[in-house]
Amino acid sequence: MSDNLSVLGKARAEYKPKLPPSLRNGTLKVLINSGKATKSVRDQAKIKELFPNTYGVPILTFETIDKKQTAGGPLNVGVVLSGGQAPGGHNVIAGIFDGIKAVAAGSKLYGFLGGPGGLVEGKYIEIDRELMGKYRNTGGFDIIQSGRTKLESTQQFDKCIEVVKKMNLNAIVIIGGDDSNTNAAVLAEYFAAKKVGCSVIGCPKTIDGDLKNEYIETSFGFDTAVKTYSELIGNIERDANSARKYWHFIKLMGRSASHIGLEAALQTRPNVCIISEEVKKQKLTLAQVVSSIAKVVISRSKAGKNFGVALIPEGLVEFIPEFGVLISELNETLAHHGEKIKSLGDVASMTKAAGKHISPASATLLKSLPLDIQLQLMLDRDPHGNVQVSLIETEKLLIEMVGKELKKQSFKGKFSTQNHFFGYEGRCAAPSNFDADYCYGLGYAASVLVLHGKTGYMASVRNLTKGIKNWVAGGVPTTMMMNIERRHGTDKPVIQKALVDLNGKPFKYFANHRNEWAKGEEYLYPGPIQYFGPTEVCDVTNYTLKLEHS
């Protein structure tokens, strides 16, 4: 055991993750049942054309049988952590480690360093029992670190083949989000076409919660991350209700979907929570979003309550139709006139110059924004020359614009504010018991898929709200989740993101209660994640899962 573990860390190191029945006693008593042929969520003909060797394979489930199975010899497996961190990644690796060791004691697990780039470059370490013991039930990806290298070129794939052959690998498990698992599917197809003889398996990871479907009920890390944020939000709510003098605007991670914001709202009951998908569906303008918040501020002030808590999703501005048009037009304008506009120096001159090249509506919107946001939109660009939306301080933007709206309405109350951004605080938290168990099960399921030589699959553990004895482990074809999207001017096969379902039970529950939460102090204070004690306290999952599968 590592000497630098805290008291809690040492206790957590002794935790034994629970497994569903079909994965218990190692992978020695597992049979794979195949179902019907599958198809992609959309663009079936195109996806089938791009994945001729891995498309259409059946969904797999595991069942316990009496017949003992072995691998016919030790397995060599490589593992990659890809993309942003999420609580539980170390337990996925632990599940793979224990699973392949159960099949054959001489099996070896290799961790590629720094993400997919480590796979391409052949940089790795062997994960042995001593090293694995230091990281069980811990947060973070620091056992081998992560990276964001995309696997998409033939040159990269051929380098991967060289590494596979040199290391004599039976399989590679890629732990990542939708883009990472898309890359894993493309790599699996390439290996199959080249008859490399190495499986590629994915595991569903992202705290954003947007990698899910009927068979992937949730991505790992979401449960822990939102519970971590919700503890902090609950603390702020209690402070707000104690001091009664501040409005707290809290931006939460989740650029492409509002699952984090919605779940945090269900756990804490704030006075305001904006859901990006609803904003987009209703085609709300920025002014309308601002006005909706101002109405709550005014209503509470009239009741003598000059305080409150508002949750803001990180990617809100991209879901506001007029803001999306503005960003698109600015991207085009700055691509052709950027140097001239930037040379003007002061923000007002730059805004005026940019306004000549964009639509009148976009020019009006740009001019209405706070000066620092105007500057950010014109100066902060990514390597492709596009606006870095994730860097826009949306919470500060709304604070300033709500303040202006209140002045326009001759507001007589007080609007003192505090701004927060909760993001990195949740990505490497020690996994909840749910995530610790779920991740370990995903890793073990991946080892079973490896044992049977399956490729192009994502490990799956479902039936998650029915108690672990009813959890169902298996594998889902990654091509089943794909569609074609336009990326950087090219049609690409990608896993379809799961946005907040405005007809789903979690959103409907929120929508039915938000007016009540806006008026009063219905705050819930979740407190810190509990690891020890009654199962109803320690093993409870999140509201989103419970409501979706009730």
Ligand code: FBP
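Positions refer to the first chain, counted from 1. These numbers were taken from a predicted model, which means no experiment stands behind them. Definition used throughout: the rigid core is the maximal C-alpha set that superposes within 1.5 Å between two forms. First, how it differs from the form predicted together with this ligand.
Residue 350 shows a C-alpha shift of 2 Å or greater between these two forms [criterion: core-superposed Cα displacement of 2 Å]. Superposed on the core, the two forms barely differ at residue 186: its CA moves less than 2 Å between these two forms. Residue 467 shows a C-alpha shift below 2 Å between these two forms [criterion: core-superposed Cα displacement of 2 Å].
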Second form
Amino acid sequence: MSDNLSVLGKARAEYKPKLPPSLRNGTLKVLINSGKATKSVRDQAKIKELFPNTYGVPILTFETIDKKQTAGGPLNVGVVLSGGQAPGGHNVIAGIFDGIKAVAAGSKLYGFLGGPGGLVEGKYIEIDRELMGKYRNTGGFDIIQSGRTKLESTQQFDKCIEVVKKMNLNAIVIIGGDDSNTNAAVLAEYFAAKKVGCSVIGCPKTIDGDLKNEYIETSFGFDTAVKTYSELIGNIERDANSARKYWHFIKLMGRSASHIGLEAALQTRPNVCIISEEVKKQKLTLAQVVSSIAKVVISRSKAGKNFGVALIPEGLVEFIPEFGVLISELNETLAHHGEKIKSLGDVASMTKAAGKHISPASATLLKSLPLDIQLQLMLDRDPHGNVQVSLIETEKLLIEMVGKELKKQSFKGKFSTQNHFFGYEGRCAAPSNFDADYCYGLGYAASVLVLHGKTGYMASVRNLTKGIKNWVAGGVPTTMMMNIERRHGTDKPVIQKALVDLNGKPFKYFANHRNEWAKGEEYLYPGPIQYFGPTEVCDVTNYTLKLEHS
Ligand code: FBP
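One more: the block was the form predicted on its own; return the form predicted together with this ligand.
Now the full complex is given, and it begins with the chain already shown.
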């Protein structure tokens, strides 16, 4: 055992993740059941045309049978960790490792270094038993690191083929979010078209919780990350309620969707929690969002409470209609004139130059914002064309604007504030028992898909709220989750993001309680994730999953 493990780390290394029944006792007793042909969520004709070799394949579920199934010989599998870190990635790799070894003695697992870029460049290490042993049940992606290279050019795909041939790989497993699994689907299609004979399987990862649908109940890492943030938010609530002198504005990671904010609100009951999807539905302007927060500040102050806690989803600005328009116009502008605009150096000149390419309303809005926010909106997009919302300091923008609004209303109380941003704090936390088990199951399921030579699938484990004895493992065609969206100024096939459903039970529960939470101190203090102890404490999932599947 590694000597750089903490006391908890050592105890945690001994944890044996639990597997769904169909994957227990090795993968040798697993049969794949075929279902009906499938279709994409939208834009069926276009997606079918783009994925002629992998479109329409059936959903797969595994069942235990008595007959042994073995691979023809040892399997060689490569694994990639892609995109933002999420707790449990190492256990997915452990699941693949144990799965392929159970299928065929002598099977080998290789880890591509630094994300999809490592695959293109053929940079890898072999993951052997000793190395794997150091990372079981740990957080982070450090075993092979991660990266955000987008796989899209024919040149990149051809390089991947060279690597696959050189390493004699039977399969590549890409562990990633919606964008990375889009990469996996595109690569699977390319390999199938070229008859490369190498499967490409995806695994649903992202703390954001926005890679989910009927068959992928949740993405791994969401559970642990939100529990980590909720512990911190609970601590802040207790501090706020003790000192009674600060309003805490807490921005929470999660990119576009507000699943993290909503779940954290259910776990901690703050005074304010903004849900971006609701802002969009109600077409609220920034001024209206600000005024809704100011109302709570004023009414608490009238009750003698100049303190409170407000949760802000990091993607909020994209959902405020005028900002949404500004950001999409800036996306197009930066895709075509980005280099020139950025070369100007100072923010005022950049804003002026960008202003020439966007609508007058957007140009006025951009100019009206604090300089640092103007700059943050014009920073580089990520390789997938997304604005980097984690770099936009929305919590500070709101504090400033709420302060101005209070002044306008001749507010007599106090508005002393603290700002926080919780994101990176939770992405590498040691996986909760739920994530440790779920991830191990996903990895094991991926190895079964590889054994059966399946490609263009995402590994799945379902029935997650029904107890592990009822968990169902299988595979879902990635093309089923796709639609066409505008990225980097062009239409691209991508996995559709699952945003917060305003008719769903988690949001409804929040909406029914938020007024009481705004007035009082109904705070809940969830405390740290527990790894050892009673099952109702250690194996509990999260409100979102429970409510969605109750
Ligand atoms: P993925 O979608 O790749 O899982 O990443 C999620 C995320 O943590 C977002 O919540 C956040 O906006 C973004 O990554 C931050 O990116 P980076 O790690 O590049 O700063």
